[in-house]
Structures are given as C-alpha cells and as structure tokens.
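For reference, the chain that follows is the form predicted on its own, supplied as structure tokens.
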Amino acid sequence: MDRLLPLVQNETLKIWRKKRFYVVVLVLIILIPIFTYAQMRISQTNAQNFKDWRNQVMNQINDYQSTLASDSVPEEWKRYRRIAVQQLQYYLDRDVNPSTPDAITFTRGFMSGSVTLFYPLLVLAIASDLVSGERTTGTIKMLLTRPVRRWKILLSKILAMMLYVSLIVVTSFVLCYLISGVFFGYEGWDAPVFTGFDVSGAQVDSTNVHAIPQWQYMIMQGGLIWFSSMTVALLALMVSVLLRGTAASIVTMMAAVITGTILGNMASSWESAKYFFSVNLDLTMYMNGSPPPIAGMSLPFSLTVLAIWAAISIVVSFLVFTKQDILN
C-alpha cells in the first residue's frame, strides 16, 4: 500500500499533464451555454404561447394522441407516445410542473441526455490511451523496469482513471448548473420530481410512484451516471491494454459507443442487443420512467450486465498487462 500511493500520485499527474481534463472542461463552457440560450427560446416561446404550464402540458399531451390516430407513424413510436402521455397526465393531475424552468431542472435533463453518447466521448478522452498512449512514447518501458509489480501499475492507472470519471460527473453538474442558472435562477432543488413508473409495454404503473425532492433526485442521476461512465472507462483501459497505437484505441471505443447508440434506437426487434454494454449505458431512463429500447430491461438488468462488462475488462486487462511482452 506505501508504494501504491505514489503510483496514483504519479498516474494522476500523468493525465493532468496532458491537459485532456483541460479539454473536457473546455468543451462543457463551450456546449452548455448553447444548450442553456436554446432551452431559454423555447422557454420563452412557451411562455409566449401558454399563460400557464397546464395549458402547454394538454396542448402536448394532445399532440401525442393526434400522433397516435395516425396511420403513417409507426408502432414503436406510438408506444413512446403512449407511455408519454400517462406520465404527463400523471403529472397534471397532481398539479406538478414536469419542466419548471431552473438551473436544476436544465442541468438534471442535460445529464440526463447525455448519459449515452456525451459522458462516454469525454470519458474516452481520459480513458483511451493509458497504457497504449505510454506504449507509442516509450515511457512504459522506463516505468515496468521500477521494482515494483506490474499488477500495482495497472491498478494505479485505474484508481487515477476512477478519479477523473468522478471529476468529469462533479464538474458537468456544476458548470451546467452555474452558467444555467444565469439565464434560469438557481432555485428549484426542492422541486418535486415523481419517479417509480413500472413500465409495462404501452402501458405505465404508477403504483410505486413518489416524489422525491430535485436535490435527492441529482445525487441518485450522478450515481446512475458515475457507474455507465466508469464501466466504458475500464473498457477502455481494455482495449488500450490490447492495442498498442493510441489512435487505434481511441477508434475502437468511439465506434463500440456510436455503435451501441445506433442499436438502442433500432433493435426493439432484436432481443439479444440488451446485452450489449452500451445499449444498457442509459441507467437513468429507469428513474424518469421512459420505456427500455429492448423488452425485458429494466435497472437491476441493466446494472448487472455493466457490472459483468465492467469486471471482465479488469479482468481481461490484469491477465494480459502481466503477461504480455510489453517491453519489445
């Protein structure tokens, strides 16, 4: 444990001296505000257009059973459909604003939206080139010929990683909440947010729902997120163990991501897709009650087939980090 310390003290320097945590955070000032200025016009065309947040949340419930009397909109969007409109009327009844205008609202939809493809990508640019990035400058071969073992190495690596997974989540939330807030007002955290819909085909049961205050609601979303984030970092580190180029790496991950997305959207036929990591990435669906892509998904699932994903890398990239001839 003494000479492990140092190891993650040295991995840790290593990322922040490539300045890709620089780059992640760069990239968040610049998307957020775009994000933020488009939700604040269409804020402000709602607020143009309803006097009252019922108002706009029949008018949308409305708009979803016109979309279901038609005959050219396919089956698989009417059921999002239908289970859109339980929820809303769930929400109305109740007399709960779904999209109350705040910093706290935009920033838990944004995570939200991002969970699948966003948080991945800037993952990615932490995660891809641990060991792969060392192999193309040479420095792997300085560091495995220290007396130390090649299993504390690999795990210094993941601690460090697991501590800029943990940075990315914490700073996107607190960005996205700061500079939203300009535009929304900080309130809000003690919104209440109904979660516990049991969706069953088309059909939503709301007999476990509850509220639960916005606040509790983001701590519960960031685990969710933490999690999905940490098990494409470990596969990451995988391929990163088994490739030798950077650019291959980086290329691998990014296509098994994007890849994974495409199939969420288009593989309610093909039951076998659920076991795919990144058709499960989306951990936080189960929270807002939004239908899985895939029949028979559901959190527990979704969370075990990360967790085996997430262990068969760590144990994919212990075997052949001490075993393979990294040095030649």
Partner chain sequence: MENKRTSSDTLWRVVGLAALLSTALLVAGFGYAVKDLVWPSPEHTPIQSPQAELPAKKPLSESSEIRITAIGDSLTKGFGDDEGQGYVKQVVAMLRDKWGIPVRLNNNLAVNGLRADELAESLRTNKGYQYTIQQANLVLFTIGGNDLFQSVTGEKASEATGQFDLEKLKAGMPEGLQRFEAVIEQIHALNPNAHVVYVGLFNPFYEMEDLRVGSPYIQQWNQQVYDILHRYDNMTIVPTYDLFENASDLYLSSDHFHPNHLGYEQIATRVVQSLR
Contents of the next structure:
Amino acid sequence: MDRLLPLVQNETLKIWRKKRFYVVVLVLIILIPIFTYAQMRISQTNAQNFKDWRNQVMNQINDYQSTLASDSVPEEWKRYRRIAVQQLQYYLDRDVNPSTPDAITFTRGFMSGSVTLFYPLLVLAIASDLVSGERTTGTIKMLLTRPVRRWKILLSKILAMMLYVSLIVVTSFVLCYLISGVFFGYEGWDAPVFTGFDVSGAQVDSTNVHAIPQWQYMIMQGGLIWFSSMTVALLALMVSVLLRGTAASIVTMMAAVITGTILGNMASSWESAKYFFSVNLDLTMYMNGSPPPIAGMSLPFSLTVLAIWAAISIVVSFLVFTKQDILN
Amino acid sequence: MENKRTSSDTLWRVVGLAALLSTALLVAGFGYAVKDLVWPSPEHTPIQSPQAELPAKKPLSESSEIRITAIGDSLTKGFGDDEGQGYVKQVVAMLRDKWGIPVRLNNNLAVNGLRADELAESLRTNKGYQYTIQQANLVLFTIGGNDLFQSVTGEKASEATGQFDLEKLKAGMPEGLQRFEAVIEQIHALNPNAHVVYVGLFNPFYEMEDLRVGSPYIQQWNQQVYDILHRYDNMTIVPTYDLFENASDLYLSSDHFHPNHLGYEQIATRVVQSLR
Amino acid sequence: MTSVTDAPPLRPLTEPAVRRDIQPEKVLSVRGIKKSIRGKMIIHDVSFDVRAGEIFGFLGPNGSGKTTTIRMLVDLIKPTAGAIEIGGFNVHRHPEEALRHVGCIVENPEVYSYMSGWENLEHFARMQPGIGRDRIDEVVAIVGLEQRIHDKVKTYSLGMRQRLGIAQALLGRPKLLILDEPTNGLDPKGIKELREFIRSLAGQGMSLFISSHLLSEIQLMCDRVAIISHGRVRAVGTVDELVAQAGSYVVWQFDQTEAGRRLLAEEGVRLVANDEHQIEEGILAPMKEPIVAQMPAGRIQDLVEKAVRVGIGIRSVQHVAPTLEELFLRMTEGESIG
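Okay, that one was the form predicted on its own. Can I see the form predicted in complex with its partner chain too?
Below is the whole assembly, all chains and molecules, this chain first.
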C-alpha cells in the first residue's frame, strides 16, 4: 500500500498539468455570473412587485392554487403543485423565508439545480479522459510496462478522480459564493431551512420536518452531490476503459445523463425507468422535499441504485483493465 | 532549477491536501445527510404569526402609500379579461393617476370558483392571508356568487345552466349571507383600519330569458350585504348590478358570465369613485 | 540526431566490455510463445534467450510479429501459450518482480507532452522504489538533456524525445533494455551516436534487446540475432554464424577478363551471374569487370598460381561475405525487407 501514494500523486499531478481542472474552473467562472445576473433580475422584479417576501410567497401559493383549480392541468403536475403549496405554507406559517436573498441561498439553489446535468458534465471533463487519454497518446505503454500491477494503476486513477470530484464540488461552492456574494451579500449561513418533508403520498407529511441552519444544509447537500458525481465519474471511467476514445466516452456518457433527465421529466408512467442511474442523480430533491420523478423512489432507493451502478462500473473497469491487451 | 524540482512536491501537497480535506468534508456531509433523511430527528418549529403593522386610520388620499390586498373569487382574479388585468390592476392604475401617491398591490389572492365559506376559512387559519390583510389600507373583494349558484345547481356560478329552481335560490340565500358575514368579521378583526370595498354582484342573466327570473334575488343579495356592511364605517359595497344589464355584448367575455376588459374597467371606475 | 542542435551527442560510457563473454546467465528467456488475436494466429512459435551483457538483435520485416512479441515481453499483451521469464520471473504472473529490471521503449518514445522532461522522469521514478533525484540527474546527464529538461516535452524534437525515452528506460538501472526500432526517424549522425551509446551500455554489463527491420543496423550493432517472419523465429545465432551459413563469394578481376572466366570455369568453379548474387552494389560498382564466384576460400591460392602459369594477370582477388539479406531472403522466401 505504501507504493500506492506515489501513484496517486502521479495521477493527481497529471490531471492538474493537463489543465483539466482549469477548464472546470473556467467554465464555472463564466457560467456563475450569468446565472447570478439572471437571478438578480428576478430578485429586482420581485422587490418591485412585492412589499416583502411573505407577499411574494403568498402570490406564489396563489398562482399554484390557480393551476390546481384548472381542469386542463394534468393530475401529475397538480400533485407537484399541491406539494409545493403545502411546503410554502409550512414556511409561511412559521414565518420563515424559504429563499432569503443572499449568496448562500443562491449557491444552494445553483448547486442543487446543477446536479443532474452540470456536475456530470464537469466530472466527465476529468473522468472520461483518465484511461482513454493515455491510450490516445500512447503513454499507456510506458505506464503499464513499469513494475506496478495494473490494478494499482487503475486504483490510483480512481483515487485521484475522487479527489478531483471533491475539488469540483467544493470549488463550485466557493466560486459561486464569492461571485454571487458581490450582488446578494455574503450572508445566509445561519438562515434556517426545513428538511424532512415526506412527499411520497398525495399530501405532504410534515411529521419529520425540522429546521437546519443553511451552512449545515450546504455540507449535507454537497455530500449528496458528491455521491452522485462519483457514480457518474466511475461510470465514465468504465466507459473510457471500454471505448478507448475520449470523445466517444464523453458523448456516450452525456447521452446517458441527458436520457435520465428526459426520462425523469416524462417517465412517471414507465416505472422501470427508476432503475436507470441518471434518473436517480438528483439526490438533493430528497432534502428539499421535491417529489421524486417516479413513484417508489426514495433516498435509500436512489442510493442503492447508484451504488449498484457504481459497483458494476468498478468491477468491469478492473476486470477489463487488468486483462486487456494493449494493441494500439 | 532548484525551484522547479521542488514544485512537483509542493503542488502535490497543496492540491492533495485541499482535495483530501474536501473529500473528508463531503463524505461527512453525505453521511450526515443520509442519517438525517433516513432517521430524522424531528424538531418542530413553533407556528408563528407574522405581525404586520396596521395602517393608520385615515382617508386613503392622505396616506403616504396605498397598499391594496385583493381577495375573493374569479371576478377579483380578473377571469375573462384578455389583458389579464381585471378590475384590481385597473384600480391600481386609476388610483395612481387620481392622487399621485404610490399605489402598491400587496397581493391578489383571489381563486377562481372560491366560496365565502372557503374564504372565511383561509382568513381564519392562513397566516399569509392574515398578514397581507393586515398590511393593507385598502381591501378589495368579491365573494358570494359561487355560494349562491351552487346552492341551486351545485355548480359554479359561471357554469350555471338553464334549469333554475327559484325556491332553492331563495332557500340558499340565508346560508350564503351567514358565510359572508363570517368573512366580514374576519376582515374586521384582522384589520379594522383598512378601507374595505365589496364589489356587489352584477346580473349577467338579464338578457337570458330563461334565467332572467333570478334577477331580483341578485339584487336582494346586494341589499342584504349592505345591511351587514353599513354597520362598519370603513366598509362599502360598490353596486354593479346595473352595469351590464343591457350591454352584455359590450362588457361580457365570451363565456357570457365574466366581464371582459371593458367590463372590468367599468367596475374599476366605480370602485375608484367610491374611495376618498 | 535529427535537428537537435543545442544538445550534446550521446556520451558513450567509458567502461570496457570485459565481462561480456564470461556471463552466460540468461536475462530474458522466451519459450514457445503463441498469440492469437480475435481468432487469428499472429505469433505461431517464438523462442529465444538473451544473455547478460549481450546486444541481441530482433530482425524481421514489418508485420512479421516483431512488435507483438515485444509487447508480450513487457506484459502489454498476454501470450496465448508459452512463457516469458525475465531474471527468472514470469512476466505475466509476477510483473512487479520481472519488470523491475527492464527498461523499454515500445515503438515511439511516448511521454506526457504537457509535462516537462523532468516532470516525466519524476513521474516514472515514482513508479519504482529507490529512485531519487540523484538518479534522475544521472540519467539526464547520460542522455545529455540537461539544457532542455525543464521545458515542456511538446517543444522537443523527435530526437530529444528519443533521449528522454531512453532516460526514462534507464531510471531503474535495468539489466535489460528493450528498444523497438530505435533508429527510426534519426539522421545518420544520430544513428551513429545511438549505436555507440548502445555499445557503451552493453559494455557496462547491460543486456540490450533491439528490434529492427534494417539488416545493416542489426549487423552493425548486435552480437546475436533472431530472425522472425510470419510469426515464427527462423534462426537464432551469432551474426558471424549466420553469415557463415549463408556462404561467401570470391570476386576476381583479371587483366584478360574472358580468359580468366574460361580458366575458372575449366577449374570447376561455380560462377554467379550479376543478377543472382546478393552482394551490395556499393562493393562491386567501383570494380572493373568483376567475376563473382562461389568457391571455398582454400582454393584461392591454387587458382592464382594456375592463372599466373598460363599468363593471365590478376588485378585483385577479394573474399566478400554476403549480407544478412541473402540469408534472410532465403529464410523468408522472398519477403521484402527495408
């Protein structure tokens, strides 16, 4: 095991020097101001239209209720709206602002909104290249002719990948907080957030609801994002071991991730879709009490599905990588 | 040269340590999130009513700002107005012109098809309703139409059809008024200082021969409402029953029940005329 | 080496080759390996040994299975059958032990172009225990890359990459150095330098395994050679042995060419027509009317005397060894060779 650390160091330095992480940071630095600006415009409009947040929440509730009264709205949407109304009402009844206008709240929303597409994309920038990149450049021949067993090489790559997934999640938080704070103020660490809504039924069950300070909520949410990003990363690694080309790996993985998003939006009638990994990527919905896209999904269910996909990826990656002939 | 040799190790130490700490933090966060979601420890936050400062009791024209809260049914919602304004937004605009002071719409909380008993219940229990009523120095509302017609047909007013049992309409009236009174009491209890304007029922049936027989009862409702409202010096009913009687093609929308934009403008004009 | 103007030449190591002949120990032993890829037999039967301190040539045309064999030597490809041992360890069962004493460049020297030469060497040094900065400095000095070692590899010329690849291969003080077509892409000066460099490495007791499709290279550099074609080893032996097997020529030049030819024919000497022998053109071109004969070297004296006796003047008699090419062509039945 003492020989593993230098290998992890190698892989970490290679990813760094290949400037993969710079790309991730660059994308974040470009995108976050765009979203911040959009959010700022919304906040400005709200500030103009509403005296305080309670009026705004009441208005939102009223809007949802209006769609509930409409006959042309599908029952599925009505269920979402009903749940949203009950949660907003829960905040209102306790005089707690569900979205305080500050950098932490913005960051929370940004991160939870990014979990199904944006984080996978950032993770793929690093994970899809780990093995296929060495193949394309031929350096894999140097790497595998050193007196190190192949499984150690792969393990060191996985560990380095894990380190970067963590860095991506934490960096995105830091950048988002720093950038959005310019406009919204660097506050909100202590603002309470309610979690524990049970939305499995038609009505919201608030028996287990409790308030968590936002800083703690952020760490928990970050942990869940990390878990789903790791699953994507491990799958990407497997695909890059199997497909050999970086571009092909990224395209394949993006297709799978996007499929999951689309299925999540429309597959409530096709129940088996819930076993697909990318339908389960948004673990944060279980924290903020959004109803899952398909009935029967819960946090333990999604964690299990993701863990099984990740485990299969690891097994396949190791089997293929340690056995395969390097022909090109 | 010496610097370059050590830079690899320094870089590794910095990146590796940062990444390791991040990983530890996120893994801990993940563990705590799972624990918190799967085995939650509920801790109930007490229900707490937001308290808004009541407006001073003085004429609207002397206020520094007019803050309007609108509640009620589809008429207040503005159903039928293709421009999405209804009478409420037109009142806002007209008042702005009239006195040149800021006019703000706190909320328009109207819901299509709402009945007086539902409105009374919301006012009694919903903190948001209470808060926004308390903020207001002008409350606009319409209610009762759905109560009246549901007692007859079991349907919303807008869906009422030809079969009309006058006896049932007559019998349903007292209960409807009782509900109405509950609404009034709630509003008064929440905010005795606000000016409250009730837009009376208008008569969309005048030109339909089958339904015309119901017309006197609508007028009767308005009369009884006035009996209740006149007890409160800050409340008024604005009559509208005459507005559309011979001009339904001009003022009513395609459903022949709700006013169109022009119809709502007529109502708004009357509301503004009643204010001082 | 090509277009390297700012780097000094490869520096031959000065230790003399004293122990080469007294170390019969096998560094690399290849026993009956076969390999089929997607159901197609690529390597039918390859066996040979590489002894300590020798330069072993691996000669074969493109597509003969050279590269596949080399990949099997360093565990990039698993053989379907047979065994490869390096230093007594089976490469595929104990890669860590077996590859510890091997340095190699398979095909082109592919290193990480987004890192500097130094960072590349650090990277590979971390993969084996006991290689410190001193050793990196050492190998950089050996290949003469001190000036450019902290530049990014993408700015290197092919020759410099080759040097970096060799430096990388030397890091672990290997007992066996495997170089796949090392002279590819080098200019004549670079090839000469590399040849001297390889000799000096062997002089230190290192074994070298060098593949090439160029006969001249192998002949100039190697002590022993294996010839591979169509996935089979056709011959293994010292270069001298193989040349002897091929037979040799005697080239005569008389002042009366026709009379000389008649004399040789009368004496029963087999004459070879110009388009049948495999002597390099460069040797015959400057000669005036050469007559190529195939005959035992022992008869030269006797025939010279006879010619003098009948009054035919002899301008020159030359014993010419054939190139490996002829041998090769005979073994591979006419496969083309570069």
